[in-house]
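A lone chain, given as structure tokens: the form predicted on its own.
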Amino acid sequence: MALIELNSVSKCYKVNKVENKYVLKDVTLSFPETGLVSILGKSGSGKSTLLNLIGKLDDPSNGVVYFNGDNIAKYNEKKLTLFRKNIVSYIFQHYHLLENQTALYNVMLPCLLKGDSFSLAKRKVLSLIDDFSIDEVILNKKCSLLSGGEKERIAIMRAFINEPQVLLADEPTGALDKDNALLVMESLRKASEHSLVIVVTHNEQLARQYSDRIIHMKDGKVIYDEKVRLISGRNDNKVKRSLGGNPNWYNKIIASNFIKRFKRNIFSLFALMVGIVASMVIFGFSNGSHHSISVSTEKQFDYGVASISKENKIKSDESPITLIQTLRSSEEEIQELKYEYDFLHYCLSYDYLVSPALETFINEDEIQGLTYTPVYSFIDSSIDKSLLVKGKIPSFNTLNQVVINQTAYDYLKKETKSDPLHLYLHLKDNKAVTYYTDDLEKPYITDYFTYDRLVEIVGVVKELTFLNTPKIYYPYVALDKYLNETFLNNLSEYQGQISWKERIMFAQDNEFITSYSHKVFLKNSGDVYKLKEMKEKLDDEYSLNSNALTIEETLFQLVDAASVGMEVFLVISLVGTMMIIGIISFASYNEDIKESAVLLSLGAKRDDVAALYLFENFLLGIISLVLSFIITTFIEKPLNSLIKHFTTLIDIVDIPFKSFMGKPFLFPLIIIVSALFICLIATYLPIMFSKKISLKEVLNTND
């Protein structure tokens, strides 16, 4: 039986909607085992197309080609790599070489692919040199420096190492000189006697000097096929069939491509570490926000006063709104508050009379934006004493000296140009509060509050500055006790003597004196979780409120709006990194395009050369994982430090790198997964669902 067959096979193509071009018609052929067979004809007569349909580069329009008795066109990709790997070999017209590679690593390249170690295929290498007359010095130049003749005897020696079953020539001497040319058809007729050798040629006094058969073409049909002299040879080779290459193979091109395309692959890493960092911060910054806030508003030296009110909600039958009555607990339901949550201190509201917003004057000018605030004694537990940075907390509670925030101080010293440690304030406050009675002669009797007093602002406290306002900070005792021992005249003068903090006490629950409420204050600072269980435990009859909670509540949504905002362009500088990555691979395997068309054409698998530019990524992505980590590691304190000074919430970036869900090392494992499946993806599935190379149409674009 031949070894291979040509039925009726012709190969057309589409010249435009209607019309074909036929380059091969109805062509039946067989071929033996071994031999030379030499193919002539003018150009475009068909010789080229017809081997190439032998050795499966191309398919033809209609007849089929059988090697062994099987149609070649339906052979699987496994199948047609071990073909072109173990059976067919080619001596191309223009060489198709890697040209930034060796014509070491060239004639090479077909024995790595089919399995054999660097030294063994050197030296099967250096075997062949002398029949070639090949030296070490040409061996050891990249291809791109060597001269036509030297390139058409390295493109033979590559398609001669592997001691194929079909070797395929076509032009074999058609950049050779005389002696050269000589020299090549002495070893394609060495090789016919094991070998089946198919030439295509031009030169018609080589043909007949050295073929077995020689097959005339014109227009596409075989017009003449003669014997030139009796097949003698028989193919006694035993096609060792190899199931992987050597997995290195690959690494010189790797290394070749990846200085070649150096400034692209720049961008890339580039583009890599940006994705990188930006998800390791962003990362950061949702692991550690929630616990910086909570610690950081601690430190606020006001944390653990409160209000506290009874919610009366009015339904309406002819209304979907809710009304919300705001009145003072009663003095029973104040009693069971400290039986259940006995670490507060429970006082009258004040705040109608001596108000947070007092007139404030620096000698005769006023001075605007200033907060009156209470904390319950500067000399017990109740507040954290280690927030002072300047001047001193007073010793005994007393209205005459107050401690100021830093936010108070910068203020204050820009408005005065001066320090304000030991400056004066003059506080004002006036208020008018009218008593109803049951005497018709009289029915109420108005008495005015006065608040005037010159403090002196003795210490500064450092304390959280984001969302803050200046406050000045006095002692709530020292009202309460001022309130007890000043009286209201008037009604004094009705009812007999009382005290501006009777006054309150005995007022109706739904008199606006009483604030509709009560002050609460932490007896020791430290129990600031309490506070915040307590507001949540509480019932809806309770409102709770307190400004430094509201400040860790708008922080807590401002940061959580802030996540979700730069988890949304994590995933766009994500997807935007692959896409980047992906139009850069697809560049990359266009630009190489003819090279990966040899390497097929050579034996290599389809995923062996797409993963040419995986480990190409993944090498890019290696790289830009070791410097995204070197730059996190060194951004991370200097980026807290910036943050902190603007804002002083403490390490809000807290990237977990020893530890993650108490699995050491699991963070920076996942960040080196997802950076190398991102470099996957983006450069699998550009190559993956490309168009299929076409071999001929590759190698013969810009012959």
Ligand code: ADP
Given for the second form:
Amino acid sequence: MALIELNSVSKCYKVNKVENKYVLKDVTLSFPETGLVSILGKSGSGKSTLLNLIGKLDDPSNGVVYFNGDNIAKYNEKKLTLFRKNIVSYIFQHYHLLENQTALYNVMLPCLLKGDSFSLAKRKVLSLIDDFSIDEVILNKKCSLLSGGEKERIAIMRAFINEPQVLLADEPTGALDKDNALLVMESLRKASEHSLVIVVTHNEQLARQYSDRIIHMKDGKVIYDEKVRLISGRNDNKVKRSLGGNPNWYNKIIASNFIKRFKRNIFSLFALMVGIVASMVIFGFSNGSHHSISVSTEKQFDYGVASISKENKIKSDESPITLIQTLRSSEEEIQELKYEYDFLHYCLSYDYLVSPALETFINEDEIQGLTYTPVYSFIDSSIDKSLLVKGKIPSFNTLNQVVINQTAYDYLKKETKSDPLHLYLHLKDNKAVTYYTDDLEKPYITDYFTYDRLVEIVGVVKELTFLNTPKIYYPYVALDKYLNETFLNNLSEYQGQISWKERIMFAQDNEFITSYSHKVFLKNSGDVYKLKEMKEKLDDEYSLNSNALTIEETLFQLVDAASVGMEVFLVISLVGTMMIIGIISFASYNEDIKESAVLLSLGAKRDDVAALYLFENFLLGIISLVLSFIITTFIEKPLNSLIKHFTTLIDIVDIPFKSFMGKPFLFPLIIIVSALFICLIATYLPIMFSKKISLKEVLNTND
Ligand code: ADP
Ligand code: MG
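Cool, the form predicted on its own is there; where's the form predicted together with this ligand?
Then the entire complex follows, led off by the chain already shown.
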């Protein structure tokens, strides 16, 4: 039985929409298991086309090519790979060696693809070199440095090395001088003793000298099938079939590709690194910001100060609007709160008389924007004394000495161009309060309250400066004492001697002088969390207002918005990174398309060829991951110091390297998997979208 049979095979190309040009017409041939068959004909007669069809580099338009009785057009991917790896070898017109690799590696490749070890493959190569007049010096040279004759012989050695069942050679002597041509034909002759060798040539003399049979072609037709000598012998060459290859065959190619594209790869590396570092930092920001803000806002001198009022909701059936009336809580209600939340001091609010916005003067110059803010006492544990950075906190409660915050210090320093410590501030306010009486002769009385004092700045506290205002701190107990001892002028004449404190104490809860609220102070500055819990727990009836909690909530919203913004930006930039790597690997893939085609023709699997790019990108991924982890670890601290310097927010970037959501090393794992996933997608997408490699087209050209 014939090894290869062609049955009425034709090949045509479309010239235009209606016209077809036949380059092979109705060719019927059969080939035995051994012998050297030449295909002879003028240029353009269809010789290469015929050879491509036999080798399954191309499919016929009509007719069938059989190998061992199987239609090779019907081979699936796996069978085709095995066919190329185990059965057929090609010697191309343009050598098609891997130019960046050594001659030795080129010849070893078919063995490696079959599964041989490197040392066995090398031994096989060395056993062949004498037959081809190749020495070890040539073997160790890079192919791009070889002469045409040397390249041709290396290409033939590569085709011979696995002793294929069928050897297809397209004009193997075309570019060679006479001596080299004879050498090549001699080798083919020798191979034909136990293989089928089909050689395309237009050198009739050589064909006649070496062939067993010559097929003459003209205009796509076989015009004469000439037996030159009797073909004898059978294929005694037992093909050692192999399924798997040496898994390390591509290491050298990956390494040399990586070096070949060094600059380009550095660029990908950089793109990936920026992406990974940005992801980690942004994630660290989302992760750390809330805790950081909580810790930082707790570092406020007046954190434990709040006001509490009652909200009276008035609904009407006729209107969808709910009116909210804010009132001071009654004495009984305050007693109840005191009982339930006993970690607070409850005080009357004097905000109407002594408002936070007093007029402030230094000498005669008015200073705007300072708030007059109470703490409970200078001498107990209601304040965090560790915040003091300059001067002292007075050792008794006085209204004549104040402590300011760092923001106020910086502000005053700028305004006065001198050190504000021990500076005197002149605080002033005038209030007129009118009272209605039952007396018809004197229906109302107006009392005047003047707050006017010169205070000395004796200390500075460092607190969260971000979103904070300049503050002057005074002790509330001292103000309470002062108001207790300060008597109303007109009203006390009318009702007997009463103090301003008494006046406020006995006022109606809806009177403006009550400020519609009580002041509350943490007894212990360490209990800030209790205040937060209380705010959560208080029902609709009460509202608890604290400057610090408001700042905290605002900051939460701010960083949440910032996080979302950065995450959106991050996703965009990751898509960008993916595209950069994708484009780069697309360019690499297309640049190496000839190399890929050669590997496929030697029987490499399509997936293995794709894996070359995948590995290259994975290598990039791994290097950039390592660098990114190093960089991120080193920038986290300085970055936090920088942010702390400008905002006093502590450790806002907290990258959960060690533990995330209670799982150790989950976060680095997520980053590693995502980065490698990006590499995978960026590698496969362009390959998938590239045209399937047509071996015939790539290998029959020489560019
Ligand atoms: P030979 O190897 O004998 O020189 P070929 O088999 O390469 O000839 O080509 C035979 C004919 O087929 C030539 O006329 C060539 O122009 C034509 N041909 C080959 N490939 C294509 C193609 N892809 N499209 C159109 N015509 C082609
Ligand atoms: Mg040709």
